[in-house]
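Only one chain is shown below, in structure tokens, and it's the form predicted alone.
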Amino acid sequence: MQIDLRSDTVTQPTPEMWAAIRSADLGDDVLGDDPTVIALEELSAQLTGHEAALFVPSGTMGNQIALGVHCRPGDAAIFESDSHMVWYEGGAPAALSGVMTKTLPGIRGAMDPEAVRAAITKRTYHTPATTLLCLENTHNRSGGAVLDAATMGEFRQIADAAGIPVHLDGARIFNAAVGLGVPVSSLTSQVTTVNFCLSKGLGAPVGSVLCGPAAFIEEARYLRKRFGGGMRQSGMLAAAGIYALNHHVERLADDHLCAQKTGEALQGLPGICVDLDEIVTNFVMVHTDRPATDWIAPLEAEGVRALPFGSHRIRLVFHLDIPADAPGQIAEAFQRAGVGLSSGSPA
């Protein structure tokens, strides 16, 4: 059996994900009549502290509808350099809405917030208005690194006080809360609007969704329809969303614990090299001493699916299909790899 570590995006549904799918009572959601969408994005709403919120096809989507409703062309938005809306979503802020991306380095995803206090500008006749700050709770760049609810809070007050708000790209947002020991909420209700998604940790096959104050989830609502993400009979995967939220939250601390177990077990072997201070929620970063491409298929051989995430660095991300006795396996996987590789023969 292969253990896809790739990402928490290849889960498959549960079979009682399966039951309520077949289950869901369906309408017409672009005409705002699916009430399985609508059950689906009140209770988000209620779990997030908001007024209101939107179901989207993707991350990316929620997050780049949040950039258009927020900001005007030739706005600035503040992000971490290495955040997922930087790197992972085409170069939408500039395709989509014209805003300019001011990027700041980051200490496992946190910006130094005086850094973010003098990066705000006023529009002037040369300078762009800077009318958003972005936030990652986790950060995927980081190895899943998690803001406290105090870090986000300091963030809220310099954003408030330049009267901006603050997006949160949210898409793991359940790990960092369940990391954290923490309700969601404490977290989400730092920021003005938050996205995340149901298709990672939380194990639905589809969807993310976007939360915030109601007249900015109609006016996203538009922006939705022109971003071509109006769908009809999404309740089948709405319904998803909800078993998602309602059974499939808790559970993510079994991703951790499978995560922090694999650190250890990846302890001492030759050719790699974990720091198990890192394995906060459900990702573990692998260093390599040779490139990371080359491990790629001698783990695949071995019954191990992992992505390079750098030129010396593999990322395995932790989900509900991965077995609680997969660390030993992996372990083994890239021990019988990495001998592989030293020796030059192949995998």
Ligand code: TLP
Second form
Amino acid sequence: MQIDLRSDTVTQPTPEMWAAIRSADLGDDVLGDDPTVIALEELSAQLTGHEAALFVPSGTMGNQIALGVHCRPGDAAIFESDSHMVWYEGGAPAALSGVMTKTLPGIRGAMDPEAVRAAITKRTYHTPATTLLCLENTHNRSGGAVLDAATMGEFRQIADAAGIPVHLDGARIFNAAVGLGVPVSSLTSQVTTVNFCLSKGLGAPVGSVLCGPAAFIEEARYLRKRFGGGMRQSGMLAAAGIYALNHHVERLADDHLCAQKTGEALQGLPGICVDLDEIVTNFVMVHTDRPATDWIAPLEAEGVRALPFGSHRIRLVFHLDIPADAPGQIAEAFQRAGVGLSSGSPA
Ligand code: TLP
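In place of the form predicted alone, output the structure of the form predicted in complex with this ligand.
Time for the whole complex; same chain goes first.
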């Protein structure tokens, strides 16, 4: 059996989740009467400590709707320079909302607060108005790194002082909460708006939820329609989301443990290096001596699928379809793949 560590997006619904999908009450969500979507939105708002919520097809759409509501064309928004919204959303801030991305380097996803303060410009004859600060938690390109509540609160204070909102790309905010051992609301209530994904570690097949003030969500609903994200009998997807929120949050700790054990099992293997201190949620970043792309096919031949994430880095993402005994198998696959590589000519 293949161990698919390409992403936590690859999970299949469990039998119980399928049962929840099959028995969902459906309506037409564009007409506003799908009871299961309404129930998911209410549950999401309650869990995150926000007034209202909107079910959207993807994390990308949730983030980009937020940007479109918070900003006007020509405005600037601040992002950590390795953030998903900058790297992996197809240039959407510029293409869809005319937003200028101001990027600041971070350490494990955390920007320097003083640099953030200094980057917030007011609209003058020369400078654009900076109208949004974006955060990402957990931080994908930093290997699932976590921002704690105090750090998030500090960014909120800086934004408040400048009179601008904070949007959180919380695709994996439940991993952050479980990793820190805190209720998710202690993180999500620090920000003006948050988008979280049901389709990642939570194990639902499709969907994300954008949460925020009621007036914001009303505008977001309008933009969702404009972006083509209005769905009809989407209660069947929302039912999977409700099931995931009720049954798959606590178990994220199992994925974190599996990641940690895999990191330990990979220690000392030739040709790779893993920093155990970097493993705080469900990601393991494997640093490779040879180009990361050289490893992918040999690993797949040994039963492990993974993605290169940078020239000499492979990302392993743990999720509910990965069995608890996988760490040993993964280490064996790396060992065997490495033997094949070292017998070939060096890159
Ligand atoms: N991330 C995907 C890829 O796009 C890289 C993955 O496999 O990790 N924010 C964050 C932090 C994300 O990691 C992702 C997906 C998204 C937003 C977008 O979610 P979707 O894929 O639902 O649009």
